[in-house]
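Take a look at this single chain, the form predicted alone, given in structure tokens.
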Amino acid sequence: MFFRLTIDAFALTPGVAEVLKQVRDDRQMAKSRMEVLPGGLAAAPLHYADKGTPQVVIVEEEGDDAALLAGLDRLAEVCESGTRVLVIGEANDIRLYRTLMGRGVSEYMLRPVGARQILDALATLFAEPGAAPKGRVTACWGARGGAGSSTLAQNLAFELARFLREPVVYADLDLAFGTSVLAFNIDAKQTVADALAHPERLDEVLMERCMVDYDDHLKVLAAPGDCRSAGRIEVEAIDRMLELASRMAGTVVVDLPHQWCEWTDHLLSVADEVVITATPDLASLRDCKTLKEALLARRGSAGPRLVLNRMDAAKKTQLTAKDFEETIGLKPMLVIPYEPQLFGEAANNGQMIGEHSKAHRVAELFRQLAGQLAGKAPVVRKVETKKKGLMDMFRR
């Protein structure tokens, strides 16, 4: 199954038309999203003139190869690095094709096309090495307010970093109230209030000036934390910036806010893996159990990961980890114990648990998440030991 892609597809005749609903119609592109558009190739640059371009434009002509390379070097003047290029053309010359590829098509197609011909060119264009990259989206959700989702969306994309050692983007999407800006103590000119503002403003360059690198692989995508900027989200802006994201990162950790409308609702069903995290108490195992069988209506067999947080706070009323799975069938896949000094120790100083103290077993415990995550087993550290000799024997 293709990863979210975004495509653009200009067609000109009436056949293509309904080949390219047919594609965007197939179960492959169920988590893309593909419009299907008039005017072909002679349109594309016309759209583009105030937009940014997509990971994919598919454009059809039917005039000479004049027309044909005019049209796309008009194209290739709107359209963004990385933005590949099908072309659906009637002439079937083999120099007409390597002047194509020469000048960055990615693939051109003779009509009549079928649906399952243009699918099988995208799975070969992005299984190509250099494609484009496609980060998975970890999206983190708090049960109940107060859980602790923030904090752990935050160390979990510190750890990945680190684990990976490749880019991570964390983005705090709780405009009102998010506390990115003092849990990483970073100054953030420009937030993700400013990156979704204007959506078809938005590009690689834009996001990058709202981004705060906190390390070599680390980028914050700031929240202003202030609820006289928490306007309006679109489910269209939400999926260009994680469009964006997604190209330039890895792996694109989401922290939302506790609050249920479309575009929280829109997140949670494309996010490759939804992590909730709830307290071990009555009315976090109820909401649990309804956002599980939400989420398992709109996503299938994948459903969201448990994280259960400050265990043992009340031993004596507190539910366990097996109480959460036998009622609502998800197994905590992280069960973090309840360390009020570590957790306010590290936020008052503006770090991470594992800057703050690696060796702490909450630190191990973040990084085995990030492992899990990353699917990949977590790292070991083997500690080299000396054999004794002979001159140890002396020593003593």
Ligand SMILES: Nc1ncnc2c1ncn2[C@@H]1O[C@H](COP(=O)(O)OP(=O)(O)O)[C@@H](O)[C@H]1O
Contents of the next structure:
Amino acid sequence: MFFRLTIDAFALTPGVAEVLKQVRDDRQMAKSRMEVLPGGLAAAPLHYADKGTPQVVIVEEEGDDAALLAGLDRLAEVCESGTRVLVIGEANDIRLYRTLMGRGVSEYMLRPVGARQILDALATLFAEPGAAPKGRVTACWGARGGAGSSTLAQNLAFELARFLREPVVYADLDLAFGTSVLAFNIDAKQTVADALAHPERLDEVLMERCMVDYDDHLKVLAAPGDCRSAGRIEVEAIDRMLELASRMAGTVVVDLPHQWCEWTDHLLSVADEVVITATPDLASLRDCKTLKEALLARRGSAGPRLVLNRMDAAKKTQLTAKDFEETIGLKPMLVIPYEPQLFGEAANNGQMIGEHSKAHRVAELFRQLAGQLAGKAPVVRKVETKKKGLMDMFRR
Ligand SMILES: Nc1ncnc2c1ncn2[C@@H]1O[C@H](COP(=O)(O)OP(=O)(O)O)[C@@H](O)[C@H]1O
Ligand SMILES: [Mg+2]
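Right, the form predicted alone is done, so what does the form predicted in complex with the named molecule look like?
Next comes the full complex, this chain leading.
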């Protein structure tokens, strides 16, 4: 089993430091990022005072039980939910072990500890599917420029966040001309360009810094939208960015520029879902066909999904959903009408459609789309209702 983990290990004694380095250099860890740091448990809370915690924190402690528990309390204050804590100590005491487990420590290991023992503990922790969950990546592609793919990607991400009530990342990869800063009306000091510039340096901390929290659940990785600052994008950088984003959020929506090159081709091949937005005309039909065929070789049966947009902008000449279904075998999952005023106003206000006109039928269409692409049922906020009635009296 190969791990794909981020781990910080704080060693106190030279022996444990040596063992942790063996863990780091083990073949099973080739795809992980592990750092061995000095200072033991006491150093960990300070280390995270101004940055996020990785998936696993390993700490060594030499002091008595009280010192250990106090140290763990300080660590708990800075630990993000989801981070697993492994403790290495020397108190061989079942009560202490139970206390530690009760406080959310994932594993307690006794000194002397071996590298194999630590790797086995990690394997047990991350063995069950879903233990280190990976987010779903949805790539949004416009059949032609201006089809409305970015608009769709932004509204989709927004509605997915509301639907799932869990972290969603929207990444605007149209570095040169992306509109995310305008569409969400945000101020992004750092952007996706900074994240992608040095893949070897990209980690969760830098990713966080490049993202803007739009609301409780939606994080926006905006594009600089400045063709002068847009450099070449490496496939390696895309992979690293996707890996981090899908670790940070259960859902990742990627907005692609209308540009066929190595990294866009790669991204369209590895994404869990590809959504093509097309306008109902002949050129779009041809491009959908080309793309569908190109993706068939790469994605097999997991073909792209189709959304028809700007329907009824040219009623007399437009193609229909049926034309798309019958000629290229892609049945549109959604048809969005041409609503220049609605989209224009929302764009001018820097708002999503669901914010600008919650009750509009287009807002409802985006909610439907989110429901279909979420891969799970909506999270409904529980409203505590106290039913008082005769039945209640009987229960009492
Ligand atoms: N259904 C629609 N009706 C009217 N205007 C739309 C519609 N969908 C998108 N637009 C507008 O079309 C323009 C181009 O959209 P955009 O999402 O940037 O396209 P793409 O990313 O495919 O190039 C934007 O001004 C957007 O507001
Ligand atoms: Mg676009």
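So that the term is clear: the rigid core is the largest set of C-alpha atoms that superpose within 1.5 Å between two forms. Numbering follows the first chain given and starts at 1. On a predicted model such as this, the values are computed, not experimentally measured, just so you know.
Trainee: Does R240 move appreciably between these two forms, meaning a CA displacement of 2 Å or more on the superposed rigid core?
Mentor: Shift at R240: below 2 Å after core fit.
Trainee: Superposing on the rigid core, I want to see if V56 changes position between these two forms - specifically a Cα shift of 2 Å or more.
Mentor: Yes, its C-alpha moves 2 Å or more.
Trainee: Taking the rigid core as reference, does the Cα of M333 move 2 Å or more between these two forms?
Mentor: No, shifts by less than 2 Å.
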